[in-house]
Structure formats: C-alpha cells, structure tokens
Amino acid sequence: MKTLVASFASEARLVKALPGLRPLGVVETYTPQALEDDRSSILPLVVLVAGLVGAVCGFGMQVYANMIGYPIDIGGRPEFSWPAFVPIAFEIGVLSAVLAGFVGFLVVNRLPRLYDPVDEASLMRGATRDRWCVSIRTEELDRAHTLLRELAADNVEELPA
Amino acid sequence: MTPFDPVALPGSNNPDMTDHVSGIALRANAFGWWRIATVLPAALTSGLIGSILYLFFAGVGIWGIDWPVAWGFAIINYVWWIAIASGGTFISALFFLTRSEWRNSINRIAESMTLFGAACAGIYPILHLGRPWFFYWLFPYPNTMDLWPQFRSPLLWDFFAILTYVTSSVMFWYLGLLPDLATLRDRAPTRGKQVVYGVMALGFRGTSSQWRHYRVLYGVLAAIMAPLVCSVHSIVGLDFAGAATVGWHSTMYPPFFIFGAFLSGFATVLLLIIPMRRLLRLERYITGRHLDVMGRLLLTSSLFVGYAYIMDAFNTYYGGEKAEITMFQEKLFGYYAGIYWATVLFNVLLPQLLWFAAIRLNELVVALVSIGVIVGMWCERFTIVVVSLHRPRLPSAYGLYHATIWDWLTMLGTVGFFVFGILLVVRLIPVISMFEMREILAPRRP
C-alpha cells in the first residue's frame, strides 16, 4: 500500500477527477473551500436533541428546587410559577446545544488529530490556500500515476512508506 | 470609494488575500504602530488589575455607590460592554443567515469584539457582588445548606444568560477560526509557530467530512446565536424592568436594550474597521460598500433608539404616576440633565449626519460619529442607572451619586483591556476570515 498526494489547480478539475480516482483505493480530498456535498450531517440532530434535553433538564431543575427541594410560601404565590422558569431553561438549552455541537464536530471528525501521514507531503501546505488536493491509498501505483497525468493533476507526490 | 463598490475591489483574488492576511498574523516582528498602540492599553489593564486587587482588599466602599444609588459604574459599564459585545454577534450570526456577502470580511473583527466586550462585561457583576469570593453561590450546586439560588429573579437569569453567551461566543469564534488556523499552520515560517497554530487548529485539514460537518454546524450555530443574543440583552433589560423601581419598571426595556445593543455594537465595529483597513492595508477587502452598509445600519439603529426615547417620555407623562414624572423631570432638567441631553445628542442627533452618502464614506467623520455614539450609549446607561435611582418614591431618600477614582480606573481599565485584546487579535490571528472570503473572491490571480 502506497499513498499518493496530488494537487489540482481548480475545484472543477478535482471534482472531475474524483470519480476516476475512487476505484483505485481509499481517496480523501483536502480543499481550501468546501466541496459540493449532498451527504447530510448528523450534527443538526445532535444540536437539537442536546438543546431540548438541556432545556427540559434546566426547567426540571427549577421545578424541583421550587416545589420539592426548597418550597417556600411567599404570600400564597404558586410554587409552580413556570413562566419565571422559561429564561433559564432556554439559556441552559442553548448552552447544551452549542457545547454538543462543538464537541460533536470533534467527535465525528476524530479531532483533534495533530499528525496525519499525509502531512509529510509538501503539497498539503497549499491545500489550505488555493490548491485542491487529493490523497489516494492504493496498491496500483503505476495506474494511479497514469490516471493522474491524464486527469491533469498539477503535481503528484509519493509519501515515503 | 463609493457606496457601490463591490465587497472586494476588482482584481482581488484568493492567493493574494490569503498571503496578505496570513502574512499579518505571521510577521516576525510587530508593526511599529502596534508596539506604540499597546503601551497605553497595557498600562490601563495594569490599572484595572490594581484597582480590582484594592477592591478585594477594601470592599465596594471604595466606589461611589451608597444609598439610594447602590448601582453605580459597575452596572453601567456592565450593560455598556455587553451591548457593545452583542453588536458583533448580530453581524456575524444574523447577517450570516441573510447571506450578506459584506459580512465575510468584517465578521472576524466583529466576533473578536464580542469576545473581549463580553469579557469586560463579565468582570463587573462579580466585582459588584460585594463579596466576590462567593460568586459561585449563583450556581445551582448541591450544598450542605440545602439552599438553591432564586430562580425567579432576573438577576439570576442574567447570570445564566451571560454564562451561556460568553461560552457560546467563544465556541462560535473558535469554530469560525479553525480553517484559518489551519492555513496559518501550513504557512508558518518557523517551527514554533507551526506547532502553536497546528495545536490550535486541532488537525483541521479541509477533508471532505470536515468541511461537510463544518458548514452545516456553522449554519446551525449561527441560527442559535442570533436569538441567543436577543435573549441575553432582553434579560439585561429585565434586570431593571423586573424591579418596581421608578424609571425601570417598564415593559419597553427588553427591546429598548436590544436597540441600544445594535447601536453601540455597530458603532464599535466601525471604529475598529476604519483604522484597521488603513493600518493593515485592507482597503481592498473592506471597501466603501462596507462603510456604507455599516453607516446605514448605525443610522437605522439610531432611529430605533430615538423612537425608544420618545416612547419613554410619552409613557411617563401619559401614565401620569407622580414619582415617575418627578424622576423624569429631574432627568430632563435636574442635576444630571447634561448627561441626558448628551445621550440624545450623541445617540439620536449626531448619527443623523449619516443620511448623506458623502458622510457615510468620510472615514474621519464616521469614526467621530461612532465615538460619539459609544460615549452616548455610556451616558444612556448612566441615566438609566443613576438618575432613576437617585429619585426614589420617598423624598426623604433622595440622594446624589459621584464616581470615585477607583470607579474611573476600573472603567478605563476595561477599555484598555478591550483595546489590548483587539490588538492581540490583530497580531496573532487572521483579522479577516480567509476561508469565508474565498467564497466571494476569484480563485486565482488574473
């Protein structure tokens, strides 16, 4: 198994090359901007669920505190004064949603990952500027080289094994 | 410069932009002006630390607060700062949702403003507690006294609101920074910078899965941040409106405070981008279009605030309550009348200059108007806090308030801390969100 890193000068060329490259092995793109991607993400659901759970727990905590934990009669006012519990429930919900979103982002992407073998390729330095890079882990090295030439890759770099 | 400038001048392209913006953060030596500019803020920040230490030693008696004006500079400055902070979130989150392209080059500085504004604001309520070492009593933590915080009080809502707001702002800011930190990592000239930016970038490499989740999450968080900032500032308004105090007990307060947040936030962003675009040679990416849009927003929010002032007066006289009218007369003609009229002048009358396109594009005038608005908003907070409190219902309880040197040192200290923070941002991280600029720039050099 060898890994090749190739860079393309434009998004269009990379996108055009991808279908041909995929059968060769494991293909990953490294791009300065997001590529068009139809696949959905689980994060909105994570954020929604965390937000709702946070808000319900926050509300429940206030109900518990005022009705069971430390009920106190203030001039006969109701203990279950739910409108007064809404702001804190909302804030706790938002806090859980944002934290869950951020942590969820790290988890689904297996971050932080400070080192990755593809970092050895000098081409990767351009992937966060204006180069559209792709890495291919493949057994068929020669075919990959030929294909990349045909697909008009700017540069190709072979990772040291 | 015209209002019809594109959001990036013709000929701008992605590689040049990336090199220029990351070059600012990766410079081996700071700019000469940067070194000079940090001196005063650093000194003021030291003053802040000193006055806080003295406060911890001596107690809140060193401030000018007393009965009946028990909320002084600490609360004025708290509200003032949190309003300035909120403006940044409006720009970065609200205008992200409206897909306004002009936001892309100023959202980083706006969010950084939010971060340091919220940090300055967050200091004050804790100092104001009197016994700041007990601030953790605000947390609903299990304790041996079996006590709970008062969940029905707006002051506790405020604690939760600020906690959520500061945390979410940091998260949103940091998430928005990840791709740019990755760019800095890959362009770092020295090993040390590569390691530091690499660690901060958490391994963001722009893989397909990273980008896919990133884009979705950023949109979702923006959609959460926009209502959050409204809730935070409404709750700040309720801190006042929740009390049956003369001048405060009004249903108008939550939206009134949000208007003020718009106004001071936009003014501060303008005040930051005008010198920044010159000093950092960013005229190409912060154009007449940006100044024009921000000027219009400043004018609009000034009209909102003016409407609120009129309604404030109308409600008082139409309501006809004796104590309210006494307090309001005092506001217009009494001891602190100058501050009220300065508020009207700076927040409502001065921004009317921005009706003229030529003035919206005159950087010097816009900067002066912005400073005026920031001062005016401080005066407004002073009027709300002090003037209301100094005329309570009982004439026997009337009193005056004067700030002491420690009030001023603490206040100027947070100003210094804010400027110092912004200067650090300018020195260490990209001041323009590079990955968002790529969406509106040509991909290659012409």
The other form holds:
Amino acid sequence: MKTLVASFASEARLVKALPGLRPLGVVETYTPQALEDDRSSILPLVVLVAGLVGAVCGFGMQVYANMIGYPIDIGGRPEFSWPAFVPIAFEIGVLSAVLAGFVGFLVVNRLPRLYDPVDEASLMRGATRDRWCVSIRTEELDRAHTLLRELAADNVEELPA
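And the form predicted alone, for comparison with the form predicted in complex with the partner chain?
The text that comes after this line covers the one chain and nothing more.
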C-alpha cells in the first residue's frame, strides 16, 4: 500500500475534496485547526454504557456483600439499606466511564503511534501552521493522482513504501 500526501491552499478546498478522496482508501487530514466533521463518534455511547454498567455492578456488589456474602446487623439497620449504596455505586460508575473514555479515545484515534512515515513528507512541515494536508494510503496510485489533479491540490508527494 502506497502513501500520497497532498496539500491544499485553503480549508474550504480540503473539505470539498474529502468526499471524493475517501473511497480511495485510508484518508487522514493534517491541519492547523480542527475540521468540522459530520461523522459522529461512538465514544460518547461507550462512555455512557460503561458508566451505567459500572454503577449497576457497584450497586449489585454492595447488595451481594451486605445481604448474601457477609450479612451483619449494625444498629438494627436492614440488610438492604439502599441509600448507603448509592454514593459508592455513583463513584464506581464515574470511574468506569472515565476509564472507558480514556481507553476508547486511545483506540478510536489509534494511539499511541510513535512513528508514522507520513511525518517524513516535506509537505507536512507546514501542516501545523499554514498548510491543509491530507494523506491517502491506497493501492490505486494512478486514480489517486488523477483525482488530486482534478481537485486542484497544490502539491502532491508520493512516499516510499
């Protein structure tokens, strides 16, 4: 699989080119500021589910411990004293959500990635200041070059495999 790096003069031209480039293969953008993207992430759903599952498991763990595993009569309090279980269940839910968010962020963004051959491209030197760059990993080099010419890319650089 070969990698092409292309730069565009403005954000508008890059955003206009992205829908045409996505069918070619893996497309990643490198820009001075974040692009507005209409695709949604699964990460908020993962965090919500992890938080709810963590809270339910924390509550269940306390119910099991106080009613089945180690029942103790303390001051005549009933074994199922649910108001005492709520703070710990909440804390375990928050901890689960935070851990799922952290790990999910790393997975969704394919991190940590300590080296990427795209970093060696000369076009990438300006990507954090004034260049709107895109990298395309594809098997269809001729089609990608043609499409980038049609989309008015300023510069195109092909990286060695």
